[in-house]
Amino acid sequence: MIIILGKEVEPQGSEIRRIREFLENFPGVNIRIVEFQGETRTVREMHLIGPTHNIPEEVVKAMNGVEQVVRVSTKYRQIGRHDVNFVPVGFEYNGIKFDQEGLHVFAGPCAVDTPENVEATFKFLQSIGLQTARMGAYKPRTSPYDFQGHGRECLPWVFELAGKYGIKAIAMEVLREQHIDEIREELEKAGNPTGIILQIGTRNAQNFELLKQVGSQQEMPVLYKRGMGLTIEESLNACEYIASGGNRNIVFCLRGVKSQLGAPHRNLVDFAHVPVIHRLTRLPVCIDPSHSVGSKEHAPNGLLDIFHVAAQGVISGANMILVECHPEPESAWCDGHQSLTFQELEKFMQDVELVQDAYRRRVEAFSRGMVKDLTRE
């Protein structure tokens, strides 16, 4: 049960006393405050865990500072729409606006190799209007030979970059709670140039200890990318940890997921559950199609792969994209095979353009009732 207090009421004002006291004749039930920023004022909760059955909903209506009385039939207390109407859904960072309507684009290579690729790849990406890349200093591999990131070596020159061509948000990932320190003391270091989006990868998607401390933090957003083999349930869970720990500035990530059946893309594309996670949740949705495809292979009309399953997630709602490009992919460090040319991620932005713009025309038809009604005939 989530119990939404009055906009008056304070923190250790007189009606959650009176309320804490008559929670108490329910053994069992444990009492959380917590509050969120609308866009008018500070919302508080009271969130409480346990057997919440035989609590009288009529009665806790009925007394003062109470606003809203919510059962909560889901396990998502942190993520979930119960309080969309106090709250606003999503969130901004560094001037950016991320909800579940808008669409930004991180660009750039998987793993950051040589100054003069980042260099070129942010002075591209401000070309062409994007002031958001994703960059992995930390990189985890399948193989312990391959090339695994320059770690906290790169950081000082990657920001710097960043800040000189305009780039206001990086996706990063982050694989134990020293890179966030890493990532937090060089940014300081460097004055902010930038803004950096902690990213945990699919292969930590599980790992409750790294979600509690990006969850512990608030002043870096969090993208986190579904687990390659876990169900909807269990990854929505995994943001709760995040969510619960004090940071609801989450995007929900659809990477594919492992599957054979997924053959020949490297995954099987997942990009149908962005209207699930909008539906369950209040967080933004991005899409992975690079990691999806994990290919530049291309179909008889000479689209690439990694465009068709992007528009899939785009014509689904999608409201942030991850897409590898690099300077020259024949020569890159990391994912070179899948990686998109600066001139064919143009094309991609191009194509990105055309199917949002379908987008919100069938969801413009349907909210004016323009779409014939076939379960008429």
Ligand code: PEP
The other form holds:
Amino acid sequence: MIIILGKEVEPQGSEIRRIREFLENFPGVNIRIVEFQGETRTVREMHLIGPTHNIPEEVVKAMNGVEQVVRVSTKYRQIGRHDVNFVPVGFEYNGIKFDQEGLHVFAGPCAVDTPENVEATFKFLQSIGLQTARMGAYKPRTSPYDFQGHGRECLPWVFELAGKYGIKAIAMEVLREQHIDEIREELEKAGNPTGIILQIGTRNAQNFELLKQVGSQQEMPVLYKRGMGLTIEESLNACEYIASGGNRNIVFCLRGVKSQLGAPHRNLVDFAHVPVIHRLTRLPVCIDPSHSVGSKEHAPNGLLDIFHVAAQGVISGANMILVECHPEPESAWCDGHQSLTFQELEKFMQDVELVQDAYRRRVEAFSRGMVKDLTRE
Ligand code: PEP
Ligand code: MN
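Previous: the form predicted alone; requested now: the form predicted together with the named molecule:
In what comes next, the whole complex appears, and the chain from above leads the way.
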């Protein structure tokens, strides 16, 4: 059960105390106060966990300070929408707003390789107005003989260079708890010149201990990637571990699922699930066209498959894109075959803008019930 509190209710206020006193009549029910920043106000909720079936909803609803009472199933109770008109949530990190409305492109190499390449990337991103990047220092590789990432050693210069070129957030994968500590320590040592979004890769989508670890800290948001062989239901339940640990600053990422039916793409593209995640959860949704497609093949019209699938996500309202690029893809240490050149990235950005505009026009026209308005003026 979730009790949504009125905006006048203070954390130490008498309303919460009285509700708590009432709930003491129901043994075994644990209460957790959850707070998050909505667009116009701080939203406070009481999350009741345990045997809540005997709690009379109507009585709680009538209590002072209660705005709404929602019975939720045990499934993804914190990240879920539960068919209720919750205040739309999102979060802000390092000056960047993440919600179900906006769109941010995180571009960069699969893995950090040389300082020269990292600097060239940040410099280029800045030149096209991007403040968000992707790059891995810890790489989970299919073969033990492949480059595993520089690890902690590269963090000081990556962070310094990010600061130099105004990069506000980098999506960076972590594979175990120690990596979270290393990133936190190195960020602090460098004077926090940039921000990090902790990425949970598809291979760790059900590593519940790691999910609890990224969930038990609140300094850095989490980008959770759908498991490559998991249903949406399984992935959302796993993602809930992050929120249940206390961190609700989560973005859910679609990156394709493993199936021979996806061939010749690396994975079967699942961006049709963008609106599904919007409907089922309160989370912003990311798409990863690079790992979905896995090549730089193009259609007869010249547009890369990566562009086409990204467009499929954006036309459905995706809020973030993770895309691989490299100053010299052919010499990249990881995933060069699917990395865009800078020139391609620039075109990609223009294409995304076109499609985003089309998405907005679709939504607007639909809301006015005037689909004919979609025709060009
Ligand atoms: C990545 O984004 O660097 C990555 C390894 O992706 P995934 O976990 O989706 O394979
Ligand atoms: Mn990669």
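The shown structure was predicted, so the numbers you read here are calculated from the model rather than taken from an experiment. Here, rigid core means the biggest group of C-alpha atoms that superpose within 1.5 Å across both forms. Residue numbers count along the first chain shown, from 1.
Superposition on the rigid core between the two forms places the CA atom of Arg17 2 Å or more away from its counterpart. In this overlay on the rigid core, Lys347 has a C-alpha that sits less than 2 Å away from its partner position between the two forms.
In this overlay on the rigid core, Thr52 has a C-alpha that sits 2 Å or more away from its partner position between the two forms.
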